[in-house]
Each structure stands twice: as structure tokens, then as C-alpha cells.
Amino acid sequence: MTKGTVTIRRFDPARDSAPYWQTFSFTFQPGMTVLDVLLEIYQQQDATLSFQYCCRNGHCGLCGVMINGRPGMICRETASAEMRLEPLANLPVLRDLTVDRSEQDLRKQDLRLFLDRAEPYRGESAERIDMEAFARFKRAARCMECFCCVAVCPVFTARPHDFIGPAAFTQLARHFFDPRDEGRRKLTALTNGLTACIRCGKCTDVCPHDAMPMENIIAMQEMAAKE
């Protein structure tokens, strides 16, 4: 039987003055997940730790973390024999590996992230829409808002107060690109940082759903210039 060791980043604002680093092991089988390290030590040795997951299969976008210093989601991510998980970074520390997305939600509140159109559809057939603007439409959609891309993007990390970050506007882009939409898209990136994306493309190569994030920025870039 292989033993494995994870080291773990922790902090619990209640009774920690500063976070610290605690190693754990664990019994290594290859192919068990990250998710099911965490849940061997949470049963078996340490009640207290935090860390969060629920439909455990990569679409609930809750439990994403550091993973030897790369965002990634603990129930999709290979385990290895050893390991270094932290919480994610650029989010507040709630305890341990478990983040507050608090701040990420009450900033969607302005984005007005539903179909906004002056009279609803009445056509007696299915309405048409552009067959391009749609597939950028359905790219956009596969964001589950991980903040894996929050995690690593430099924009954010430099100016989180007035650059919205990666997922926000992919959230935004759904709506942008929707051929059906009459909202103020283009006014609502453009105030929110859109022209701030250095197009480092780190957003991109972390996301677990290939929502491409950073290839959605570029292409409101682009239309809201042509404007």
C-alpha cells in the first residue's frame, strides 16, 4: 500500500493569528481524485478541515483550489503521491481551502445578466438568430464560475476594483454575443474594464470547460471598437 502526503494551507480567521502549513498522509491509490484525498482526511484525521465540492462531477464549479500552485477542480484533478493544495488565489479566505465568492456575486448584480430586449418575440414559427453569434454564445455558456481564471489572471490581480476579471465577463459575454439581446453590452464591458484585458491568455489555458475566456474578451474588444 503506497502512502502519499499532501501539505495543506491553513487558516481559520477565528482562532489563527496568520495561515500555515499543515502536512497530511494519506493512502495513494492511482486514480483516485484530489477530492477523494480531502475527504480521506476530513473522515479519518481531521474533522475541522474546510474545503467545499457538491455534484462531484466538474459542473458545479464550487470546488475549485491551488493545486501544486494551478487552479484546478478537486473532483476532476489526478491526485499524485504528493501534493500542495491552497485556496484559491485572489478571493478572501473564509477557513482554509474555502473561499468567499460573496464579492464575485454582488458584482454580477450590475452586469444584468438575463435576456434584455424592449418586446418579447411574437413570431408564429421559432425566431432565427445568427448561427455565428450563437455558437459564441453556447462557448461562453460552458462557464460554471470556477475562478480558476480569477485565480490566475494579472489584470485582476493588479486592479481588481476596476477590472470585473475574466469570469464576470464571460458571464457577460453569453448575453453580448446573444443575437436575441437589445441590452447596453458593449457600454457594460467597456465600464467595467473590458479594454484593461492584456490577453495573456492564462484564463484560458486554466479553464476546465474550455469556455475560453480570454478569446471571449478579445471578441467584445473588437466589436465594442467598431463602435
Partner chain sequence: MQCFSVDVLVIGGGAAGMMAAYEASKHSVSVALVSKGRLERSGCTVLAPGAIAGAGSWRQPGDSPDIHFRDTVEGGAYLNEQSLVRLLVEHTPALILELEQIGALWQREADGETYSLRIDGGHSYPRCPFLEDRTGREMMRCLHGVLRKRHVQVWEDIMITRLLLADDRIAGAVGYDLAHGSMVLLRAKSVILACGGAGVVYQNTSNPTDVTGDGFALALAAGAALMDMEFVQFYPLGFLFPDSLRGALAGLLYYVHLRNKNGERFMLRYDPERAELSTRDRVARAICNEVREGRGGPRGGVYIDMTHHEPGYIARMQPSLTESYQKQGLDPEKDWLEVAPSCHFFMGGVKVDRNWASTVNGLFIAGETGAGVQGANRLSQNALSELLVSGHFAGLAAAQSASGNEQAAFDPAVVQQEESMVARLLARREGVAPGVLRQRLRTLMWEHAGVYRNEHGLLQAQEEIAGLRRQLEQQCLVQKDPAWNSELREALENYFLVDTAACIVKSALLRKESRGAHFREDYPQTDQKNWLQHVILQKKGDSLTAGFAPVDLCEIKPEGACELA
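What you see is a predicted model, and the numbers here were worked out from it, not measured in a lab. Whichever C-alpha set is largest while still superposing within 1.5 Å between the two forms counts as the rigid core. Residue numbers count along the first chain shown, from 1. What changes on going to the form predicted in complex with its partner chain:
- The rigid-core alignment places the CA of E124 2 Å or more apart between the two forms.
For comparison with the form predicted alone, provide the form predicted in complex with its partner chain.
Next comes a single chain, given without company.
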């Protein structure tokens, strides 16, 4: 077994005047995840180290962290013997690697993230759905809001109040693409900065669930232009 070292950006806004870096060593085993490393430190060296996770297996989206400068879910990313960890970029820090998601959640509230339809379908068997639209719907619905895309989006970094961000747009896209939906999705998308996306593709590149934020945004742009 070899020794690994990990340098973590620590910050408790209630106590520390500024963030600082702290280096820990750990027992490196090939195939271990970044979460394994943090758990070893938390359990054996420093129980004040703050980070979030719940499902351990890539589904809850709580554990996004910058790993050597690139966002990823710590439960899915394999550890290397030397690492640098920081909280997810573009989100406020609560403590150490724990970020505050409440502002992102607040943004979602205006998006009416539910099926907006005057009269629900009441048949006894499944409703007929356009399969092309369904394919787009499924892609967007894979998003579990780990906010890795938010951390790399240059437009969000520059204009966070004009552009709601790739994760929120992907959440909206599910309803935009839902052939049953009657909401004013186009207007909502446009007023939240739909056209500001510069199509750099960084969001799609880091998405751990292939929800393809950029492709969703482009498809919404094209559909909005056509109507």
C-alpha cells in the first residue's frame, strides 16, 4: 500500500477570516474513490472536515467537488495518490467542501417544474406520446442536479443574474420537451437567459449522467426560434 496526499481547501465562514489549504495523508489503494479518501480522513484524522454525500453511488447529486480543478461526484471519481480538492465553483461555501444549494433551489421555484396542463389525461391505458419528443424528455430528465455543470459554465460565472445556468435549464428542458405540457416554457426560457449560452460544451463534458445540458439548451433555442 502506498501513501497518498490530498490537499483540501478549508473554510468555516463563521470562524476563519479566509480559506486555507490543509494537506492530509491517506492509504492509497488503486480503485478507491475520492469519497473513500474523505471518509478515511473524517473517521481517523479530522472529524471536523465537512463534506456532503448520501447515496454513495452517483444518484443523490449531493457530493460534487472540484477534484484537481475539475468538478466531479466524489463517490464516482477514482482517487489518485495526489489530489487537490475544493468546493464546487460558483456556489457559496457553507463549510469546507459543503456548498450552499439554497440559491440554486430558489432559482428553480420560478420555473414551474411540474406538468403544466389544463386537463389531465384520464384514460385507462397509457397516453400516446410522440417518441421523438419522449427521447428528448428522457435525456433532460436524467439530470440529478449535482451542479458540476454550474461549476464550469463561463456564462453563469460571468452573468449569474442574467443566465439561470445549465442545471436549471436542463430541469426546465424536461417540461419544455414534454409533448403534453401547455405551460409558457418558451417565455420562461427566454427570460432566464436562454440565448446567452455560448455553446462551449463544458457542461455536457462534465455531466456524470449524460443529461447533455448544452444539447438541451440548443434544442430549446431552436424550438423557440421556430415557433
